[in-house]
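Next up: just one chain, as structure tokens, the form predicted alone.
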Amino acid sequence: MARPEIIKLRDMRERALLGGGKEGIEAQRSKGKLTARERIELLVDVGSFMEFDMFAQHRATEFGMDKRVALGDGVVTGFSKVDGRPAVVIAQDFTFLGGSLGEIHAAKIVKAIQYALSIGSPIIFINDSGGARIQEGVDSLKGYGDIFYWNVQASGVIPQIAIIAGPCAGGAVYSPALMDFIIMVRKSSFMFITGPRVVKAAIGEEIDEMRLGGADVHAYKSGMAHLIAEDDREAILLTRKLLSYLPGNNMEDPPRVEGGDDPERRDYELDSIVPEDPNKPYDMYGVVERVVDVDTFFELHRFWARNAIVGFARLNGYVVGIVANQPAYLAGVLDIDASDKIARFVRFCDSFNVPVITFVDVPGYLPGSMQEHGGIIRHGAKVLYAYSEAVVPKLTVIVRKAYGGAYIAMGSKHLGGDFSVAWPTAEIAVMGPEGAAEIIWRRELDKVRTPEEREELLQKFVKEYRDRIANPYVAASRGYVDVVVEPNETRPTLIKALDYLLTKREVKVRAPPKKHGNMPV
């Protein structure tokens, strides 16, 4: 027969396993949707999670706390292993008082950030919680200041993931916002500063939860959040998916994965992809997905500010951060969203040893008084920052359109691009050829009598400026372009020259010691 102590640790644990009780169990799945503990055990490893803290309880006695009390104080962490590589795992339970946060529940996903960094390993917050605990007051706000804290100490050191599979409002949307990652739950989750009753009373505005802040908005509007999923499973499998592309810390490589692919293979469709007509679209993802291993190509941010495209895929087995440029849409002009999502992209492949490779199509920034009021110059910024700031190799093919001062930001040599990559194809000049021509030959033009005869001289001048100026062996003459090759050499040309940079040490001019650079946010 079991001694009472070891009695009393079995019924402390059952108990803790309940959380909030079984009507608060059975009222979450109600909602279709996972508890905190099957969320954990879809994620990790099987029999790897060990959790940590299962019997903290809060301290707070104020409006009936003491009568209210469960093991784990609504937020489950412990260590984990997902597909054999460690991870530290928190898990908010919305059972327990909606997953309220107070003073030892945010002293667990303290503990659980501070072991991810002394580990190095990355770190998966499931954010389900009604926010603030009300009844603890000012403790529960310092337990997100802390929070907010240990996010920021950890950023750039190892990746941070939130899944967001509930409500999040108020001071705990800025725990993932600091994060590195947000996936969205479609069905069951939101975000947002302040809810609809705030926003009705402050401004007279009536909306809903979902409007104001789903997953769509936040996928589609905001840019918040960078994957998208139907239910709590899918979320659970492209986290999953989202980690084997990310080392447990940025001291770390990325896992390369042998796939098979023939790092020779040609994909001769590529020699016809862009075409011959400068100003027709064509879709960028052809040009991604032939080049980078067969099916690896993992997409973020998809459904925000389409015209960049941003994710990680694999070359060759190693993992390579992809940033293109998308003529299919909007042209591929650079404007604030796009210049955001790109910018944050690459400061993340250089924090965790990423090499970022670049698809140039792009005529330039968007015109506008929007743009310009919206401050595009700021955010242009960024990715100047972004890319001149990067030590990992970067490597850059200019597939057709690299126009002007979105040249140089699109991973140029003038930015410490490492290997320049140009297509026959490539136009790289201060604008296009036809806004050149205008210019240069304006006098010329302005001598023709008839439309006719204007247009037919434009476009012999339009001509003559793209043979004699904006060309790639132009570029590759001053040592801007590395090499000019046929597009369906581009795999094994970018597979060659990741091998050889793979070892890149990076050689600063000697600069006087700083804290850190003051980047345009």
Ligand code: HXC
The other form holds:
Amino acid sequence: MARPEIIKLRDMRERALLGGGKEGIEAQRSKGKLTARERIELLVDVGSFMEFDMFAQHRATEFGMDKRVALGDGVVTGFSKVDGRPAVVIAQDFTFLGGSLGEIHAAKIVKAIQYALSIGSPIIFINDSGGARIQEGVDSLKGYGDIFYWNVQASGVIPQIAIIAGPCAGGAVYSPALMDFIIMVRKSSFMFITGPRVVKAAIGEEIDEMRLGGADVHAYKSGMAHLIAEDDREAILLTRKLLSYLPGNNMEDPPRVEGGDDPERRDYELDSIVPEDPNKPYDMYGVVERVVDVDTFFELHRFWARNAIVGFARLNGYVVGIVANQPAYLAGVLDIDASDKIARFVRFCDSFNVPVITFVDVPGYLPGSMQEHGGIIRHGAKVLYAYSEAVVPKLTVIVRKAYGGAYIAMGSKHLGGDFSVAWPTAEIAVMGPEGAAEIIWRRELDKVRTPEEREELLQKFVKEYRDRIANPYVAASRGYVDVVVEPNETRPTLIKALDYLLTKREVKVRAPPKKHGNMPV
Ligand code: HXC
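Coords for the form predicted together with hexanoyl-coenzyme A (HXC), given the form predicted alone:
Up next: the whole complex, starting with the chain shown before.
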């Protein structure tokens, strides 16, 4: 005969596994969503999940809450392994009170973050919640405050990934916002501070949840979503892929995968990728993908601020962060959003020992009142700050245009860049040859009579400017460019340089003591 207390434990476990109950699970499935436990099962290595606080219960009694209890209190937390490496997982369970967050639910999340910090592992937080549990009032708010505090303590120590797999509204959005990466599910997730009803009451605007804060909005417009997935399964696959580029914590290096591609490989198509006409666009993806290890480029923020490109890749098996201008979009100009995108990515790489490789083709900053009034000065300054502050190896390839302040910003030697490579097509100058010629030779140009004569003379001066100034050799003669290489030599050159620079951070401690800087934000 079974001992009574063992039967009770089995019952307790069964109850906990049901979360908010069978009906809630059915409702969750009918929305095309997986349950919290199904999501965890897909994410982690088989048999690795070790749940804690399975029997947690809220303490609220008001508004009939004494009769509404679910073991686990609407969130599943535990240790796990993903591809053999430890990770702590938090998955909100919408089946109990809409995954809403009360005192104990929050305490479980905080404990999970603290565990992740103490073992030095990434945290993956799958959000699916109606927000602050209304019945628990200020205890819910306190819970959010605690989570934000611990997200901040963990920032820069362990990678933090948020999957948004359902509602995420009100103050709840700030936990993902404080984490490193956000992955949104297109079918079922949305994020906003104030929902459609409040928006209508406050400003009369009529808008539905998806148009206000759906995955596409955050992937294309706000830049909140780093990645979007069609459904829960894809979100989890993307999370696993993202984790494969990240170290467990800021004391580790990201995992190296050797043997993926020949370090000596030269891609001769690179030699003709930059068009003869310097004003003609080309696709920078073609450069990045030919230089890094084959099929390793993993882009983030693909649809937002497309004039800049950021993402992880491998170079001779080492994880690197790629930053690039995209001449095929807005001529690769730096604007407010591109600056934010680059600065935040560089800071992540620096926090987690990921060398930064920058590919430059930038005509300058986007002009106009929209940008000026929107604070391009402040946002552009973030790029300078992030590169200057970063102590990871910084390697830069000047592909074509590197003009003015944008030349300095894009990983130049002057901001502590370690190794600067230029292609023969590089144009490093204060401004583009056309603009420069108009200023330097204005008097000569004003003297000619017909527009045709003027154009002919202008082109002569443009050539002269290009030959004398806007080329890589002036910068190379000063040491601002370390080497000029044929495009096909880029990959072996970067691999060799990276090999020498990998030990850099151990010798480079140059900052005076301070609590932290005051980055323009
Ligand atoms: C308590 C909640 C809840 C909440 C949902 N539920 N949100 N219970 N507190 N915040 C409950 C519902 O009453 C319902 O209970 C169950 O969860 C499922 O919810 P449904 O509404 O049936 O689901 P759905 O139609 O999918 O709609 C989901 C939803 C909606 C869009 C999230 O429930 C909603 O709008 N909820 C309120 C959202 C909100 O205003 N939250 C506060 C945000 S302010 P039953 O009994 O039917 O099972 C905030 C401040 C934080 O979070 C500040 C931190 C600094």
